[in-house]
Structure formats: structure tokens, C-alpha cells
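Take a look at this one chain, the form predicted on its own, written out in C-alpha cells.
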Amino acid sequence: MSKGVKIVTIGGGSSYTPELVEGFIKRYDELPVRELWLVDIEAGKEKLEIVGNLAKRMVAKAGLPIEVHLTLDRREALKGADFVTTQFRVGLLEARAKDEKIPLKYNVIGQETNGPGGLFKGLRTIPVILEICKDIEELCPEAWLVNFTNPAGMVTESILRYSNIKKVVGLCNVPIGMRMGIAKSLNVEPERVQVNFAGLNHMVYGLDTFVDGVSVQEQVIEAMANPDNALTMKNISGLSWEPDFIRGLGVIPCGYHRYYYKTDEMLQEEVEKAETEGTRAEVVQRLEKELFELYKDETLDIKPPQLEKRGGAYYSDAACSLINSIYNDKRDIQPVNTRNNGAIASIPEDSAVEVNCVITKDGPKPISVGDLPVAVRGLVQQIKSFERVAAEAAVTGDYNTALLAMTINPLVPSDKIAKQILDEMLEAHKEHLPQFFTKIEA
């Protein structure tokens, strides 16, 4: 690789990929990149221009000699990557809306990647990124998959179980978030903070957390349960714990798991601001569409800082560090999703876990947690088998798996319920789920 990186990023005219350039251009002097590849579809040709444009204002300002390329030609990008991510949204923020909307018809939290949505989102993207594997597989062999293309869980699930792909990692900036959230409340630098994380995608735990080696849990259990230091995201509401419960728990939940231990106070929440200001995919579309004047600026040569209030604060230095730690043979400690090769004793060992990994050349290495504590076994374990049962169902097209994978998610209350939402859902995704339709028709 001593000719320098080739970079290719599916999904290329996302909002966020000004926060990825950014991050390759303050590591350059490890990790140098020499070709970037902005890749999109039709339907966001425009964002893409933009985009890449002000990507290579970015790089002209840095005086850097890394070339920027923008193309909706996947496979033309794809030959002899080093590193390919993925960050694209099937059906755009459309289908975010339609997630989060018909779920509240039915009382039901309607969400990104949990629940109903999640679901959705999941059976959308999973033949998408499988086809994409299928080019890796045949033009860039040797490339690293790092996806953050949610559900990050069960996409990595996916990948794992159905391509021939071995070098994927999936990636997400909740623990990130956490640990920045952690730091912040106890005053303290985040590189001084360690946590030890192990779970799922948007279902891990903070096990245990030390500060310069020393554990400080309690201190950070008792933090938690300070209703004015409610760790969250830009995208969850920061609903303070019950701190007994907090106490009771002795690990640090992520914000995410607010839709399992408050369900009926999320729903509450979500119905009146559905109503107010809309659902979030309408909050975000609102907030792009801001960004994107931004990025048309042709004096806008940094990462604008609006960009923060989009939700995925940290994702490029996530990412960026990633790419940066198997390059350079590292072995710093990261959280990503990665096989659980018995990291987690509860969870089967061929199955995509999120769980603190040495980085290495050849991926990610697990660290061995054990068990998780019995409290939170079970949430894990059957949020393992709704994504299970959601993966089969995206893959193979069949309506009763995928009934079942709604029935199965703890935020969905019958089986009755399930199929009213199945069946609008499905005929709302229509376009996007051509796996259920060809057999219908057929």
C-alpha cells in the first residue's frame, strides 16, 4: 500500500461526509490517502456535486495531494480500493418518515433502528449491501467493508452470514457518544477514559469505566443517576433514568435503550412532537437542507460546526481512526461490530456483536467479556434474535419471517398488531422491497 490509500465511500453525498474528509485529512501523515471515491445514485446526483465539491475545497485548503472523485458508477469506483463505507440511506429520508409515522397509527414507537422501523430499514438495505459485497468481492478483494449504514447490527449480521466477505466491520458513534458523555460528567479529558463495552448496535452496555486505569463506575452510576446529566444523542429525547433503577442496573446503558425501559414515555414523547414539529426524519430533512445551502458556499472551505446537531456527531473520527488503526497495524482498543468469536458467552459465536476490539492489520480482535449480567442477558439475547430472524427475512423475501421478526421485537405489543404494521408497511416500502413483491406477482 505504499503508493497511498484508495478510499471509496458509498453514499458519498451524505451530509456527514464533510466530518469524514475532515478526519482523513488531520491523519494524512499516518494515513495517506491518495485517491477518495464519492459514490451515489441518481436520485442524489445534486447532494453529490455539492458534496464532493466542497470535499475538494477541504482538500485544496489542507494542500494536500489527495485526489477527490465523484461518480455514480460504483463499480468504476470500486476497482482496487484499500477501504470501502458505506453510508447511504435506501429510499432516502422519505422512507426515514414513513418508519417513524405508521408505527404511531398503531401506538407503537416509530423509530430509525428499533422496532418497526428498524425492521423496515433493514429489509431495505440488506440485498443493497450484498450486492455491493458481491462487487467487492469481484473488483477489490482485499478491501476493508467499514459500514455505518444502520442497522449497523444487522447489516454486519448479514454480511457475515450471507457474503463470502471476511474483512467487515461495522461502526457506530454511539459508544463514542458514551464515553464523550462520560468524560464530560466527570470532568476529566476523554482520552482518559476507558470503558468497557459489550452488547449489540444501539443495545450496548457500559460494563465497567475507569479513568486513568482506576474503575470509576460508581462514580459514573451515580453521575447517571443525576437527572441533569442524562447521557443521550441528538436523536433521542434525554429522558432522565430512575436513579434506583440506574443504581439497581450497575451498568451504563446507551441512549437507545430508553425505547426498552421507558417505552410508554418515548411513545408519549414521540406522538406530541410528531404532532409539533414533526418526526425526526422531517427534523433532519429540515436540518440538510440547511447544511446543504451551507456546503453550496463556494468561499466554505472547513467542516461547517452546524453539522453537530445532525445526530452522528464522532462518526468520522470513528470511522477515520478505524481505517487509521488496520492500516497501521495499532492495536488500540475500539468498539465496533465484528464476529463475537466467544467474546460474549451468551451470544452465538458466528453472530455480530458490539463489543471492545483490539484493531489490528487483520480487523478487529475481541475482548473476552464473559457473560453479561443477568439483568440485561435477556434484552440482548432476543434482540440478537429479532435481527437473526430480520436478516432471513430480508434476504429470502418471506412474509411470515418477516411477521415473525416484527412479533419477536420487544416494542411491538401482539402478534395482531405486528401484521397491521407488516402489511402497511410493506405496501408503503413497496419499491424498495422488491424481494417480497416479484414472488407476489410471480
Contents of the next structure:
4 protein chains.
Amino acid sequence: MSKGVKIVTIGGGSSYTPELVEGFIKRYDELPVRELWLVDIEAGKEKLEIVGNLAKRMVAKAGLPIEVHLTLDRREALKGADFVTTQFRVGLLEARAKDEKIPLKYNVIGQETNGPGGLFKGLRTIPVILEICKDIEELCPEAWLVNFTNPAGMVTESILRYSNIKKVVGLCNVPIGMRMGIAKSLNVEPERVQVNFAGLNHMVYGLDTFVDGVSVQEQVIEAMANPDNALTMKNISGLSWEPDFIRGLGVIPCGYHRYYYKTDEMLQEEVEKAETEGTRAEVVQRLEKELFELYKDETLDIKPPQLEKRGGAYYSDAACSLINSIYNDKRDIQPVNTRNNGAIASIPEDSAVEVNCVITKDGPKPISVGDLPVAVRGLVQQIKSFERVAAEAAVTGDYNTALLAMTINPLVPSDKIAKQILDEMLEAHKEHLPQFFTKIEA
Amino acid sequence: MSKGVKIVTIGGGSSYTPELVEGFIKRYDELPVRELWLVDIEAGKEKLEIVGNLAKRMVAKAGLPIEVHLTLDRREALKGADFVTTQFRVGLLEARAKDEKIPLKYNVIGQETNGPGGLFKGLRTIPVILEICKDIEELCPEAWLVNFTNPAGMVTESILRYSNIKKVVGLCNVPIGMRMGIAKSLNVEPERVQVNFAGLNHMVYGLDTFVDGVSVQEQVIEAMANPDNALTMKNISGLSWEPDFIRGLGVIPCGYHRYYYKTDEMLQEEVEKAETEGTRAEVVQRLEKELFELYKDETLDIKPPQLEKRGGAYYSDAACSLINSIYNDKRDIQPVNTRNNGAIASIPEDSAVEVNCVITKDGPKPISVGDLPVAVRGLVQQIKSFERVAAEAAVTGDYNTALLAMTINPLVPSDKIAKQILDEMLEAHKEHLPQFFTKIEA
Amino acid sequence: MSKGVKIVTIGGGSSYTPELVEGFIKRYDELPVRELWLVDIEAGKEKLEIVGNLAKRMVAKAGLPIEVHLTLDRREALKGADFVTTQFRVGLLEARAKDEKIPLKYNVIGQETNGPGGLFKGLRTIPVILEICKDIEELCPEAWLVNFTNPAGMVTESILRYSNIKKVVGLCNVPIGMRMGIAKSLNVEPERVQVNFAGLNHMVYGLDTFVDGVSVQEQVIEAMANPDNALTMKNISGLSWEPDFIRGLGVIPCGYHRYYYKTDEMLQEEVEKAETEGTRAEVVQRLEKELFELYKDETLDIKPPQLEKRGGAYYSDAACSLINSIYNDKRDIQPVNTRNNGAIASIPEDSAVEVNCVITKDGPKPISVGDLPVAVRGLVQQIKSFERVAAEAAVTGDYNTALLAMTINPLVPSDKIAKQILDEMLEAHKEHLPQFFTKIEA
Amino acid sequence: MSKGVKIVTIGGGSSYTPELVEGFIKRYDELPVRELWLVDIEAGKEKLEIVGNLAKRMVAKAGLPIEVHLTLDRREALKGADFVTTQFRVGLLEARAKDEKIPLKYNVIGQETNGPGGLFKGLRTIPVILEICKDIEELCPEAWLVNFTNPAGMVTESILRYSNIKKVVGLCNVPIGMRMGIAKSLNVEPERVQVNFAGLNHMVYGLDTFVDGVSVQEQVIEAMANPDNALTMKNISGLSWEPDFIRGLGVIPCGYHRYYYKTDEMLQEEVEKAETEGTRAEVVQRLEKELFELYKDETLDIKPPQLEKRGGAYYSDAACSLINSIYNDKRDIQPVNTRNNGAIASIPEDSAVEVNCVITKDGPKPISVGDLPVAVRGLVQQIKSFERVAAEAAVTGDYNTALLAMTINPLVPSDKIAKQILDEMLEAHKEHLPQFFTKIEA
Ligand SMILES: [Mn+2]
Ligand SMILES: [Mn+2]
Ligand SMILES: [Mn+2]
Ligand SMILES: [Mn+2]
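Okay, that is the form predicted on its own; can I get the form predicted together with another copy of the chain now?
Time for the whole complex; same chain goes first.
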């Protein structure tokens, strides 16, 4: 790697890209990126050019010798890559809007990661990511694949189970957001706060929390129980927790846990929002439109501050920190999605989990947590069951398996409704689900 | 035991008792019961006498030297017992009615075993059963405790975890009912049918099914998928399964699984029934009243055929077969609730499971199943989490723990609703929950 | 199977064959064997004919319509088989003699199953058995493979790990011999004795012992501790146990455990015997010679009583019982070698263990034992490590892996001596180890 | 801890103490030790004063405000301690000499940690350490116990299993010595070398090795296989490994593994040494005598360089680094003995293992390794079985359990010899084994 680092970003036309570029610029001394390839598909060409040109201006302003390449040729880009990041969306935000809206018709939350929407996002995404894995195997077998694409847990599980790629890490900004929120709520600097994260993607818990190494878990629990101080995330409702439930739980849920522990209220809120501001996808579509208008401004040569509203806070830090720690064998601790390897007792060794890891050049090494508290094992295992059955459906295109995944999802209240939602969504996403339709027609 | 077997039945005034008596009479040659002690509490004295006198007439008619003792003195009865069976109901059917009706007010299924109603049945029952365990330890330490009292899974878990009694078996008629239903649906004699049962109480699956040792699982799945032929149980709705869901599942759910895989439809049905015929408790109250009228008839000296409507079909066979196999070291295979001991991989070794066991004089020895199919591990683990947290709440009387149990129950849609139901039920069952109220008042 | 059962015995020229034939004759009513194919190789043709003709005379005397076929064409024989039994010896007793004698030169016990001799028996046998598995897959995919060939644990492990055959059971007469010995030592009929067997082949322990279902383990331990009453087996030295060691152990070792818990004394005895009566192989060679002389007698039409001296006592019972229970779905309990499936906690799920199983038409279902006592886990795991590394060496022909297997064997005192023994034995068995020599020459 | 750190060293009169003192002086800026209490027993009073005065001179020379206290009153010393280190020897080197010499009479290696000698060291030490644990519980419940006392694995296991102390770490200089040796053999600076350590104390393996994060395991294996370059330790023979064995093994054994993989040659060497220079205890006795002569020199105010010959190289670094990382929540990676917690799959969760951990103020957090390679699981599990049975014998004083521990030790060739060694050693160490003799006499 003496010639510097080559990074390939698949879905490079994403509105998040300036975050990444900023992160690489900030870390250039340690992480000398020589080439940054932004890859997208024909349908994303315009956005790629807008955001790619902004990236070039940002690099130029920083005065760094990072070459920014824009391309629609994924295989060309991958050759000899050191790191491949993925942040694409099969079917774009239009598909996400369907993922959210169709379930709502049946009074079911869409939830684009671990819910019915997440199932369909997985069905569309997993075959594509497995194709990318084959390309990596051939064109840059030494590269690390850093996946931000949701549903990141299901995608990581699929790569571990159905590809030959071992060098993969799934990444999410939920844990870093929790840590930042906790620091703010305790009024201490974030660097002094450590959280023992364990669980699954978007289903991660803070098992214990430390300031300067001393447990402050009880204080954090009380902060969570206080409706005026509850730790929240931009893109998830701030509905307050029942204080005694949080005290009984004893561990810190993430924002997404509201979908499972407050299903009813979340559903009501989503229904209301859908009728007023639109679903999250629609809100994001508007935000993105505004962002791309900003990006077009040829005088803009920094990441615009408006990007932080988009919900991807800390993604840059999380992703660039991870790449930096792998590249430099930093052996610091970061929560990522990786093979469990026994770190969480009640999850199979060969499944993906989201857990604190020591980040080395040889990849993330999970820190053993023994087991999750009894009270949360069930829900965690239920999402893991869902992820695995969904991944199998994505790979096989088997209708019954997809229906099974939909039915066992904790947001879905019955097999009959599962079938109705499934059938409508299959039809709506038909063009992105060849594994189901080619077979049916054949 | 040369002097013959001493059996003590706690809750002996139950309407099920004639089933048991019939079972002992039929098996007398192998299982020579010398003393049958029917124990009840003051409030059940009248029923105890009615059913006890019927038991005496049945024994007399059979011409067997079985002494039937009726008593309110539990400790007197337990002395030197060989088997203790428990089939009592703290708070009687009135309490069950509350377990079912209060949740319904909040649009939540009560479900008297693994649902919110089951939580309260557990909170009332577990302290009493642990007292019985202490008596057994002192007065008949060699006895086997055969528990029919629901929630049988949670009760067995509590005994394993919080008492010193090791010789305990939890028993349910759901597996034998499934086997009978399968036999009928395949039109073969039940003795030729074997089912690999595994899971938890009221959450048990048929992993594979055999006729004369040859797997017929696919046929059974197709029978389940056929709405005209779905295998049902008397006391659970016969709502039909979505055929492709059952095909995707690949294993045979029990009747109670409808509460979890068809929550929505079951809720609607329960609401309707509550408004027309009343909740199940109310139906059973009427049935029981009729039964006791029959039992009073001094010319009746057999088990009246009407008893079978009561929902306890095969209880006699299940219970007497179990006792017989223990007593005679039969080493046949029966599905019971026992310590997992590694038989199901994703459940802790020291937790109760419902699984096929070889029944020996040294107790049930579970047959290893490896692991449950991925798709069902989540729900099973979730009920296990619920059972364990509920058992902890029952023992500690801790409010937050009880709220945690209520919230993680898959039938309960949010922490806020959980708290509302919990608070109303705590108040309604106050007199039977001293562990909560003594503490609060102290 | 309406046309009756077809049994194929590979290594049919073995001196044990009359045991098997007698067993089938005795069980004919339940297990209607229609065809018995005795298969052997060119080098065993003479023995095959001698023993095959005896088999025919035995069947004729019994007046049963069992066709006995003698053939050197294994593939012809396998077609449509219901059961395939294997009892062959690659390299015949000459090879065993080398397995025993070469290690002795280095002051190391040969031990033809779990020792250095067993390693070489495995290296010779495993490739052949894997070939047979391929034939079975093609020619009789529904057949059960019942393997008696030693080292039966390593062979079963290899089949589970390196073939596509799932319907395999490994069989040994050690457990039945222990049960018989215990019965004799307690002076009760064998049918009343049950032993909880668990461990590995030739490394199996009696975890508990029952007469009529009541534990008599302490009595059995005292019997083992009594040098005048120690339970022994014909083909293993009766060196007495240190009484307090056996009391501390608390479980019943098998005869082969003497090699590991009394290595020193066993070595001395083997050295002495080798110098006087010869190694066990040489003794057996003489016994076999005498047996075949008897078998030639055309008036002989029963199993000659002298066969029992051969060391295979109860093999017939064990093997025919097993086949009978599979064929008739008897669901009785027998100790066999099968996939662990979680029955013994500290052994991987997918490894072979020897453990009590319920024998069904769908194969053996192991009964969970939780875990072995702490004190024996180490030795058991060490033999399992040895079996697995040896199996890998047999399949890969890798020299370093073979040396690793030899060195980690508990009978081998150093890596240097391991290499010396390995090199001499590789050379001595060259003709039967093509996987090592073809590669080296290539 | 604003008042500075209080450290209590039990066995403070040890010749190693100057190492520790030097370590604390070097790290004073980060780890402000205010009080260092050196505790010893009456029999060690003279040594305590000699080494204690040297410690005071070292501190004075460094110009640091560290108070050095010398005392025979352990309970007085423990009050309010932050860290307690233990490095004592029940029975002093005289006892070690017996541990080594008595087994040799029976042609068995004594091996003072995981061999017969280690069993007796454990039997003498464990009751004392459990008394210390009770004192800690009462007098400084927040303190961390850092145990250097051998057999460190067995001692850590005992504390985890038989005391209420959770804040314990077992420490050994073997891993750091391996890392240093590897660095030297690769000719790179030690800071660039990272080794994935996993196993048990004195039975630890390097599963993989990295320079700057890149695996160099193959090079290290080749270095081990090269007799001129084999990685060795001062206090263990440098007998060379069989190259192809090391290649087959694929992981890096520690020096103590020679006792198990080269038992025979190690025994010969020990016999020779015993006859020439004396056993290791006798050599150390001479070394210690010389060291204490040096320590007496009132002009000496630094750690004398001769100490490094003593075999405790890097102890200071290991111990002070560990304390420093706990105190400052450094979250760096160090190999220590701690509760497994699932980090090594085939060892029970609640057993002690030696494994890389992240060192935090909340203690060591083990990094998951999945499982050990198949080939080494057996030996590791055998030593774990030995440690656990030995610990049980130490706590119960049960003769049969002690004999069981002795017999299952891989260095002991038979139950008969085990009994002979056990009986002679019990007699020889009688005064330090009240748990055995009080009971026998009572
Ligand atoms: Mn995320
Ligand atoms: Mn039931
Ligand atoms: Mn055998
Ligand atoms: Mn050490």
C-alpha cells in the first residue's frame, strides 16, 4: 500500500458522500487516500456528477493529492481497491417510499431496516451486494468491504453466509449516536464515555456505560426514564419511554427499539406523519433535493452544514475511523457488525452481530459479552431469525420463505396480513426482484 | 414402595379429578395405587367433597383397594407421598376471568398461559407452588412432583430455578392432542404416529412426524395448510393457517401458536366471543357448574362423558402414563416439561423446555434435537425470556420486573399499554399477590 | 421393503460372520432377512468361501428362506441394499500385528483403536470406507450403514465429516460387555440393568447405573474398586484399578481406559505378552486359524462355541438388535456411535460420540447427558482431537497432519518418538497408504 | 482515589519485589502510587526487611513520595487498598524442591505449575488465597486482586469458583516472553509485534502473530521449527521442536508445552539436572541467596541487573502495565487470566482462561477467539480438568479427589504411580495441608 490507499465507494452519488470526503480529508496524515472512486449506476449519473464535482472541489480546497474518479463502471473501479464502501439504494428513495407506505395501508409499520420494509430492502439489495462480493473476490481480493447499506445487519449476515468474502464489516451510526447522546445528557465530553454495545444492527443495547472507566449505567437509565431528557436520534421519533420499564430493562435501548417496545404508539405516529409531512422517505426526498441544489453551487467547497439534518450524523466519523483503524492497526474499540464468534452466547457463532470490537488490520475482533440479559434475548433472537429467513428468501427467491420472514417479523400481526402485504409489495417492487419473478414465470 | 403407591393431588377438588381416577383404575395392575389423597383449600371444600365422593364411588365400582382421602391439610397429606400432582387455581375461575377480560379492555389478548393473563396466573401461582416444594422437601423428599398447573412452562422454570426440588415434571395435553389430531387427519391409529416434539409449553412444535417410523411430515404440513382439515384443539380457535406460511415454516405449530402468528384475528375473535358467549373462563365456569351437578348424582360411579368437552382431553392419559412410566421405569417416549440439559441448543441448559423424553424411574431424559429451525428460535426464545422475567417478578414482587415481563410479551403492543394493564391487574388480583402489596405498603 | 430385507456385509469373510448369521436367524420373525450378501476382496476369497458355506449350512438348518450370496463384486452386492454392515480389515491381521509391534519397539503401546496403531488402522481404512460411502450414495441411497470396523469412532467421525452419507451408525460391543459385566458382578439378570453410557468409542463411561430404574452406581463403583471383582473384558488386561481413584472418578470406565489411566502397567504387560504369547494380533491370528479349521467342517451347521473366545462377545446381539430396532422402529435404548447433536455439551454438535440413543427407523436419537464429569472431559476431548486430526490426515495424506495426530495421542511421549514411529509405520504400511505415497512421489 | 493509589503486595519479601518497585517508579506520572505495603509472614521477616529497605532506597533515589510500609499484619495492610498483588509461596522454596524431587523418584516430572508439583502447590496455596479473598471482601472490597502466585491458572479458577471476589486477574510473564522472543527472532521491535494469545496459564498458544497488523504466523512457525532459532524461556529447557510437528500444529506453543509434547525428553533432562545442578528450586535457592546478599548492600538503590537471570523477566512490565491500564482505563490489549465468558468456545464460560483482553477500569474484557484449533483442544481441556479437580481437592481436602487430580494429570502414567506420589507428597507437605490432615485425624 506504499502508493497510498485506494477507496471505492459504491453508490458514490449519495448525498452522504461529502461526509466521507470530509472524513478522509481530516485524516489524511494518517490515512493517505490516493484514489477515491465514486461509482454509481446510469440512473444515478446526474447526482454522481453533482456530488463528485463537490468532492473534487473539497479536495482541491484542502490542497491534497487525492484523485477523485467518477464512474459507472464498477468493475473498472474495483481493480486493486484497498477499501470498498457501499451506500447504495436499489430502487432509490421511490422504493423506500413504497416500503414505508404499503405496510401502513394494512396498519403495519414499514420500518425500512428490521420491519416489512427492511425485508423488501433486503430482497432488492442482497442479490446486488452478492454480485459485488463476486467482483471483489476477483478484482481486489485483499480489500475490506465496509457496508453502510441498510438493512446492514441482514446484509452482513448474507455476505457471511452466502459469499466467499470474509473481510467485511457492517457499519451503522446508531451506536455512535447513542454515545454522543449519553455524553450530552450527562454533560461530559464524548471521549470520556464508553458504552458496552451488544446486539444486532438497529437492535443494539448499551449493556453498561462508563465515564472515565467508572460505570454510570444507573444515571443513564434515569436519564432515559426522564421524558425531558430521553436520548433520541434525528430520524426516529422521540416518544418517551415508560420510566419503570426502562428501569426494569436495566440496559439502554437504541432509538429503533421504540418500534418493538412501543409498536402501537409508533404506528399511530407514522400514520399521522404519513398524512401530514409524508413518510420518512418522502421527507428525505425533499431534503435530498435541497441538498443537491446546494451541492450544485460551484462555489461550495466544503461539506454544507445542512447535511447533518439528513440523519447521517457521525457516519463520516464512524466510517473513516473504522477504515483508519483497520489501515493503521489501531486496536481501538468500535461497535461494528461482524461475525459473532462466540462474543454473544445466545447467537450462533457464525451469525452477524453488532458488538464492540477491537479494530485491527486483521479486522474487527469482538469482545466477549457472555450473554445478553434474559429479558432482551427473545427480541434479539427474533430479529436474528427474521434476518436469516429474509436472507434465505433473498437468495432463493422462494415465495414461502419470504412469507415466513414477513410473518415472523414482530411488527406483523398475522400470517394473513403478512401475505397481503407481501403480495402487494412483491408486485410493487417487481422490477427489482428478478429472483422471484423470473422463477415464477419460468 | 412395596406397600403400594401413595398419590397426593393438590387441587383435588378440580373437575378434572375423575379423569385421573379413571386413569389410575385402568392402570391398577401395573400401577397399584394404594392411597389417593385429594387436597384442597377451604374455599374449595364443597367441590372437593362432591368430586371426592364421586372418586370413592368410582373406586368402589372398580372393586379396587384404593383408599381415597379428602383433606384440607396439605402437610398431612404429603407425608411419605410417592407422587404429588398439582392442578390448582389460585383465585379460581374468577381470577382467570379477570386475566382474560382486563387485557381485552386494552385491545390485548389475555391468554391465560403465555400472555398477560399467564403473567398474572404465574404471579399468583408461583409463590404457592414454591411453598409446596418446601413441604415436599421436608415431608416426602423422594416424591415426584407432576405439575399440571398452568402456566406449566413458567411454573416448571420457577421450580427448577427457585426451589430445591429436582424431581419435577411439567405436563400438558397439547402434544398428545396434536398427535391425536394428526393421526385422525392421516386416518391412521394414534399408536402408529410419532411426533418429534420440541419447544416450550404451549409453544411446542412438531419438528417431524412419522407413521411406523417413516416421515410423513410433508403430508401433515399439507393437511395443516388445508383449511378444511387443519388440526385444532377444543379450547383454541380453529382459525385456519395461511397455507404458504405453514409450508414455509415446515414444522407443525400447536394450537396456541395462533395467538402469535395470528394475533390480530385471534384478538378479533376473542372480542366477539367475550361479547357473546363470554370469555373462556366464563364458558368453563358454566361447564364446571354443569359437571358438578352431574358429579353430585350419587348413582354416578364412572367418569361422565360430558367431562371431555371441558378441554382436558387426554390429561388423564398423559398424567397416568407419565406416572406409570416413572414408577415402572418404562423407558418409553413422552413429551414433557423438564430441564433442557442441552437437548435444544439455543435454550440455556438449565431452563425448562417441552421436549420428547425417555421416561425412566430416574425421571425424564430429553432426546437431543440439535436446534430448532431458525425461523422459530426467535419466538420460542421470546416466550422463554417472558417466562424467566415473569418468574423473577413472581419471586421478588418487584414492580419494574413485572412491567418488563408484561412489555416483552409478544401480545402486548407497547410499554405504555403494558403499564396500564399491569396496574389494573395488580389491583384486581391484589388479594392473591402479597409479594407486591406487602412490600409496597411496608 | 415388503419383499424382505437385503443385508450386505462388507468383509463378509470375517470369522465373526457366524455371529451375525446366528443373530439374523434368531430374529427372523421380526426381521425377515431375504438376502444376505457376504462381500470380500480377492485376498479374502478363501475365507469368504469357508465362512459363507457355514452360513449357508446354518440357514439351511434353521429352515429359513434367507438367500446367502458370496461375492467379490461390492458394487453388485450393494444394489438396493437395506443395511450395509462393514467389518473389514485393510491389510488383514498382518497389518494389525505391525500396528502393535512397531510402537512397542519405541516403548509405546500400539493400541489398535485409539493409539498409534489406531491412527494407522484409520489411515488405511478411512479412504476405503469413504469409497464405500460413495457406492452406497449411488447404489442404495436409502440404506443404513452399520459400521463395526475399527477404529469405529474415527471411522464414524470421518463418514459424518467427509461423506454425504447421513444414515450411518458406528457399533461396538464394549458397552454391552460392560452392562453384562455389571449385571454379573451385581448378580442380577442383564435385562434389569441400565447404564447411562456416554463418551467416545473405546472411551465410554457409565455415568450412572440402574437396576430396575434405581441407581446402584455406588455399588458398581465399589465392585470396580475391588480387585477380585473388577469388571473386565476378554481382549483387555484385567489389571486392577486403584480403588480410591475409581471412587474419586465416580463413573465407570471401560476396559480400554486402562491404556490411559494405567499406561505404564499396560505397557509392561504388553511388552511381556509380546515376548511370550505374542501381540494380540498374533494371538488372534492363531485363534482365527483354529476357527477357520472348525468352519471348514461340513457337518458344522451352528455357530461354534469357540467363537466366543475371539473377543467379539455380544457383537451379534449388538448388531442384530440395532438393525432390528431400526427396521421395526422399536424406539428402545442402545449405546451407539452417532452425531452428537448436543447430547454431550463439551463435544461439538457435529462430531461422533458414543452415547445412549433411542433407536428409530429414522436412526439413533441421542439422549442428552448435559456434560461429562469435569474430570473426564479432558481425556475424552483429547481422543476426540486425535480422531479428528487423524481423520484429516487420512483424507489429505498430509505428513505433518499425521505427525500431529501421532504426537497428540496420549500414549505417545514426545514429538521425536512420534516421528520415529510414524516414519517406520508409514514405510511398513506403504502399500495400503496411497494417499501418502502417491503424493510424495508426484 | 484522589489521595493516590494504595498497593498491597502479599509475599512482599520476594526477590521479585525490586522489579515491581522499579515498575511503579517508572510509571509514577500516570500511576501515582502513594502507599506500597509489603506484607509477609513471620518466617519471611528477614527477607522482607532486606528487600523492603532496598525498595525504600529505590524510591528515595527516584525522589518520589511513595510510602513503603513493611508489615507482618496482612489485615492492617489491606484496609482501603486499591490493588492487592500476591506473590507468595506457602512452604517457601523448600516446598518447591519437594514438589520437584518426589515425583522424579517415580520417574515423573514434578512441574511446579501444571504437573504433580503444581497440584501440591495448589493444595498448599488455594486455602491461603481464599482466606486473603475473605479479607479483601471485608477490608477493601473495591480492590483489584492481581495474582502472580503459581499455579496461576488453578488459583484464578479457585478464586472465581470458591470466593466472592470478582475483581481478580491472574498474571504470568510467559505471553510477554513469547512476544519478546518472537520479536527478537524476527528482528523487529517488540512494540510492532502482536500475538493472538489463547489457552490456559502455562498452556497458552499464539494462534496468530502480526507485525504492524500483518500476519507473519508462517514465518514464526518456521522460526520455531528451526532448532537454531527456537523461541525459548530462561526457566525452561530449550529442547528443540520436531519441525514437522510444529508445522502441523500451526500455532505457537509456549515453553511449558515441552512438558506435554516432549514429556520423555524433558524427563531425561530433569533427571540429569537434578543429579548435577539440582532441581530448578535448588538453582533458584542459590540465585535467591546471591540476590539477597546483593540486596543487603546499603549502597544499592536500583534494581540489580542480576535479578533478570531469576526467570521473572518482564514480570514488572506485565504487572505494572496491567495495574496502570486498570487504573487509567487504558483499553489496551494484554493477555491475562480471567473468566472465559465465551471467548474460547470449548472452555466453560465460568472457567479461567489466559487470553488477550481489553484492559479497562472495569477489568479485563476477553476478546473472542471462537475456538482453539482442534488439535490443541484436548490437551487444553485436560489441563482445565486437572485444574478444576485439583481446586476441588484443595477446598475439600478429599483424598480421592486429590488422587483423581493426580491421575488425570498428563505427566502421570498410572493410577498406581499417582497414588504412590500422592501419598509421599501428602506426608512431605503435611504441615501445610491442614485440610487433609485435620480431617483424617478428626
Ligand atoms: Mn444504521
Ligand atoms: Mn397445557
Ligand atoms: Mn469396539
Ligand atoms: Mn507464569
